Structures are given as structure tokens and as C-alpha cells.
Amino acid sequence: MKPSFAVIGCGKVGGTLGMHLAEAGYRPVGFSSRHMTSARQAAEIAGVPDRCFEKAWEASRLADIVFITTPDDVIKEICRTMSENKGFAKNSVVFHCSGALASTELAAAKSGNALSGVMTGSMHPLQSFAAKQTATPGNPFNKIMMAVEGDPAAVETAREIAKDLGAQPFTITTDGKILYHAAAVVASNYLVTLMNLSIKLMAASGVGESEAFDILTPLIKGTLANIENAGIPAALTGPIARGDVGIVEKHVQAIRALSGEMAEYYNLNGFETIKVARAKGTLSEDAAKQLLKILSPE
């Protein structure tokens, strides 16, 4: 028999998690949220419409596993309040699902009036949740990566949960949690910003913005495939990798005429690209020095 669980914070992540845990055979025993409507909806979707509670500790007292899926800035305080109200069962496991915060945010679960044997951890689905799921057309956890850290026993529990959800777990260090999150931000959020610059430059060349993404998509997919197949830095191509100083200089001049901010962003990325090109071995030291001079602020 699968363990029982409670969800505290029934927003996009908490509601979706509760639904799919129940489908995977875990036993829902309590849902609580700032808005009772959300808790009630999550409980209904999980098949236990009577297991919604106004107070978080009432929802969690009988749970083997507790998920605190509230906004990051209230995780610590909610955990402390739950502990003070004896909201954690003996030998239970308490998780949060924040990408940036470590399991140390849950320290209060082990102290104060909490019963002995409580373990803490974090498990972060490396995926974006645009909205709560209210039906079962697909599993957003299927085949995604799930970062886990915390007490050793909590990590083992998290790995088992991740696999039951269809995700692939991987372990990070507690001290490295914030750097893990920064890496995810660069890969996802900054990619959006980079594409915004690319589309604007494409539009400035005379291509309609509505067409720009479709034009760039094959190049993007090809680059990702090269990274997957050849790794970094072997996947790097283009004028900096070739040491084509003249082309890069023309890029900078043209973009600067269009927008100083765009030029600054292009130059910053160029500095980092020089390092990758040097690691690849295709950029000479002399060409690298010339490129650094071109990409330096005026």
C-alpha cells in the first residue's frame, strides 16, 4: 500500500501534484489552502471531497508525506506554524517543491512541538505549470526531471515518488540548491529573453515578427541536437568560433545603430562565446584579443 499524503497550498503545482499522486496510488488524507475553494477543488479531483481543511495542520496530521506547495516566501512560516500546532505525524516526511529554496526551510518540522522522526526534503519538478489540471488528459510529470535533496531517507522517498509520477529523479546537494535554480532560470527564462532579441533583430532585417520564430525554429532545434550529440563546446559554430573578426565587428556596428541596449546584450553574450570558442580550439589567441576589443564598451 502506498503512503498517505497531504497537500498544503493547492495552487498550480499543489493541485496538479495531488491529482497525479492519487492516480499513482498514494492515499490523499488532507488538502488545505489559503482559499478554501482551491482546497475543496483539489480534494474533489483527488477523490476525497470531504478531506479539505481550513487549517493546514488539521490537513497534515494523519499524513505519511506532507507537501508544502505554497509560494516560496511563506514556506518557512507555514511549516513553523504547523509544527507548533503538532501538524506532523511521527516519522512523517515533509517536502516543499520550491526550485530555489533548500530543505533547510523546513527545519521547524523537526523542532518545537513536532513529534520525533520527522524528515525533510525538497523535490522540484523541472517543468513549468501554466495552470491547474482539472482532468486527466496528460501527465505533466511524465518524463521530466525532478531535483531532490534533503535528509537521506527523505531523498529516497522523493526518488520513489518521482518515479511513480513518471519523472526521472536526480539528486543535488542542499548547499547547491540555489545554483541549481539559477541554472534552470538561464536555460528556460533567459532563453526566452535571448529569443526575444533574436526575433527583434530578425524583424529589423525586414522579416515580419510573426514569421521570425518559424524561420529560426529549425536552427534552434539543430543547435540543441548538436549540443546533445556533440556536447559543448563542439556544438559551437558561427563567426566567433571561426575567428571571423570582421563579421562580428559589422554585427556590433549594425546593432548599436539600432539599439544600445541590444548591442550591450549581444556583446555580453559574445564575451562568453569567446571562452567557449577557445575551449573548442578553433579560435586563435590573436583573434580572441581582437574580438574582445570589438565587444568591449566604447
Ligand SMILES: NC(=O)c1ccc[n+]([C@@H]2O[C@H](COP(=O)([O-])OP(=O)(O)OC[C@H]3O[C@@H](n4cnc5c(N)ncnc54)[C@H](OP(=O)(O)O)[C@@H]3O)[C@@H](O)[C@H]2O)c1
Given for the second form:
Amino acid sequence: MKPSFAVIGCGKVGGTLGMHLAEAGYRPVGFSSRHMTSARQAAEIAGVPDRCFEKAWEASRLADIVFITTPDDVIKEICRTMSENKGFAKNSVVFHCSGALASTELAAAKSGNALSGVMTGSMHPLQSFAAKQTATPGNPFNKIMMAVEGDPAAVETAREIAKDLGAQPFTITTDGKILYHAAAVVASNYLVTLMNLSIKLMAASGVGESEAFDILTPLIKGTLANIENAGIPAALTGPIARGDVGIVEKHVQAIRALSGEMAEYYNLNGFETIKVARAKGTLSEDAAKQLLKILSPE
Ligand SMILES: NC(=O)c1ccc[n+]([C@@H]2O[C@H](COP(=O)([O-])OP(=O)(O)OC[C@H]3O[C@@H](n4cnc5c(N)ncnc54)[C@H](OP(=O)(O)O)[C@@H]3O)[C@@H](O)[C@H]2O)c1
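Requested next: the structure of the form predicted in complex with this ligand (the form predicted on its own having been shown above).
Once more the chain from above appears, this time first in line as the rest of the complex follows.
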């Protein structure tokens, strides 16, 4: 028999998790949220409409596994209040789903009035949940990556849960959690920012902004495929990898004429690209020095 679980904070992630854990055979025993309407809705879609509670600790103390899926900035305080009210059962496992915070945020579950044997961990689904789950089909956990860390037994439980949800777990260190999150921000959010710059430059070249993305899409997909197939640094192409100093100089001049800020961004990325090109072995030391000079502030 699968363990029982409770969800505290029935928003986008909490409600979705509740529904799909129930579908995977975990036993929903308690839902609690800031507003009873959210708790009720989550309990309903998990198939247990009468399992909503006003106080978080009334829901959580019934469960083998507790998910605190509130906004990040209140996780610590809610966990402390729940612990003070004996909200965690003996030997239960407490998780949050934040990408940036580590399991240490849940330290109160193991101290003070807490019952013995409580373990803590974090399970971060690398997925964007834009809306609250409704009882419609489709599992957003399917085939996504799930970062887990925490007490060894909590990590083991988290890995099991991730697999039962259809996700692929990978274990990270507690100390490394914040850098893991920064990496995800760079890969996802900064990619959007980078594309924004690219589209602006394309528009400045005379191509309509609305067409720019479509024009760039095959290039972006090709680059991602090259990274996937050949890895970094082999996937790097272009004037920096070739040591084409004259072209890069023209880029910098043209972008500076448009915007100092854009040029600064281009240059900073260029510095990092020089390192990748050197690692690839296609950029000579002499060309790298010339490029560094060109990309340095005027
Ligand atoms: N959304 C994503 O794409 C995503 C992806 C990965 C991880 N996460 C993580 O998942 C967690 C939840 O994020 P979310 O996007 O699901 O947030 P959300 O949709 O805003 O849901 C959070 C819920 O917490 C409840 N809440 C707020 N303050 C509370 C309190 N003091 N006591 C009890 N419940 C409270 C709110 O309940 P009411 O509805 O009752 O007001 C809200 O529905 C966060 O740790 C976040 O970092 C989010």
C-alpha cells in the first residue's frame, strides 16, 4: 500500500500534486490552504472532498508524507507553526517543492515540539505550472526532471514519488541547491532574454519583429540539437569559434551605434564564448587576445 499524504498550500503545484499522487495510488488524507475554497477544490480533484481542514497541522498530522506547497517566503514560518502544533506524525517525511530553497528551510519539523523521526527533503519539479489543476486529463509531471535533496530517507522517498508520478528524479546536494536553481534560471529565463536581444537586433536589421522569431527558430533548434549530439564546446560555431576578429569588430560597432546596453550584453556573452572557443581548440591565443580587446568597454 502506498503512503498517505497531505498538501498544505493548495495552489498550482499543491493541487496538481494532490491529484496526480492520488491517481498514482498514494492516499490523500488532508488538504489545507490559506482559504478553505482552495483546500476544498484540491481535496475534490484528489477524490476526497471531505478531507479539507482549516488548520494546516490538522491535515498534516494524519499523513505519512506532507507537502508544504505554499509560496517560498512563508514555507519556513508555516513549518514552524505546524511543528509547534504537533503537526507532523512520527517518522513522517516533510517536503517542499521550491527550486531555490533547500530542505534546511524545514528544520523546524525536526526540532522543538516535533515528534521523533521526522525527515525533511525538497522535491523540485523542473516544470512550469501556470494554472491550477482542474480535473482534466494530462499529467504535467510526466517525463519531467525532478531535483531532490534532503535526509537520505527523504531522498529515497522523493525518488520513489517522482517515479510514480512519471518524472525522472535526480539527486543534488543540499548546499548546491541555490546554484542548481541559478543554473535553471540561466537555462530557462536567460534564454528568453537572449532571444529578446536577438529579435531586437534582427528587427534593427530590417526584418519585422513578428517574423524574426520564425526566422531564428530553425537555427535555435539546430543549435540545441548540436549541443545534445556533440556537447559543449564542440557545438560552438560562428565568428568567435573561427577567430574571425574583423567580423566581431563590425558587430560591436554596429550594436554600439544602436545601444550601449545591448553592446555590453553582446560583449559579456562574447567573453564567455571566447572561453568556450578556446576549450574547443579552434581559437588561437593571439586571436583570443584581439577579441578580448574588441569586446572590452571603450
Ligand atoms: N508554479 C510553478 O511553475 C512552480 C514550479 C516548480 C516549483 N514551484 C514551487 O511550488 C511551490 C508552490 O508554488 P505555486 O506556483 O503552486 O504557488 P501558488 O499557486 O501561489 O500556490 C500557493 C498556495 O499557497 C497558499 N498559501 C499562501 N499563503 C499561505 C499560508 N500562509 N498558509 C497556507 N497556505 C498558503 C495559497 O492558498 P490560497 O489559494 O488558499 O490563497 C496558494 O494557493 C513554491 O515553493 C514554488 O517555488 C512552483
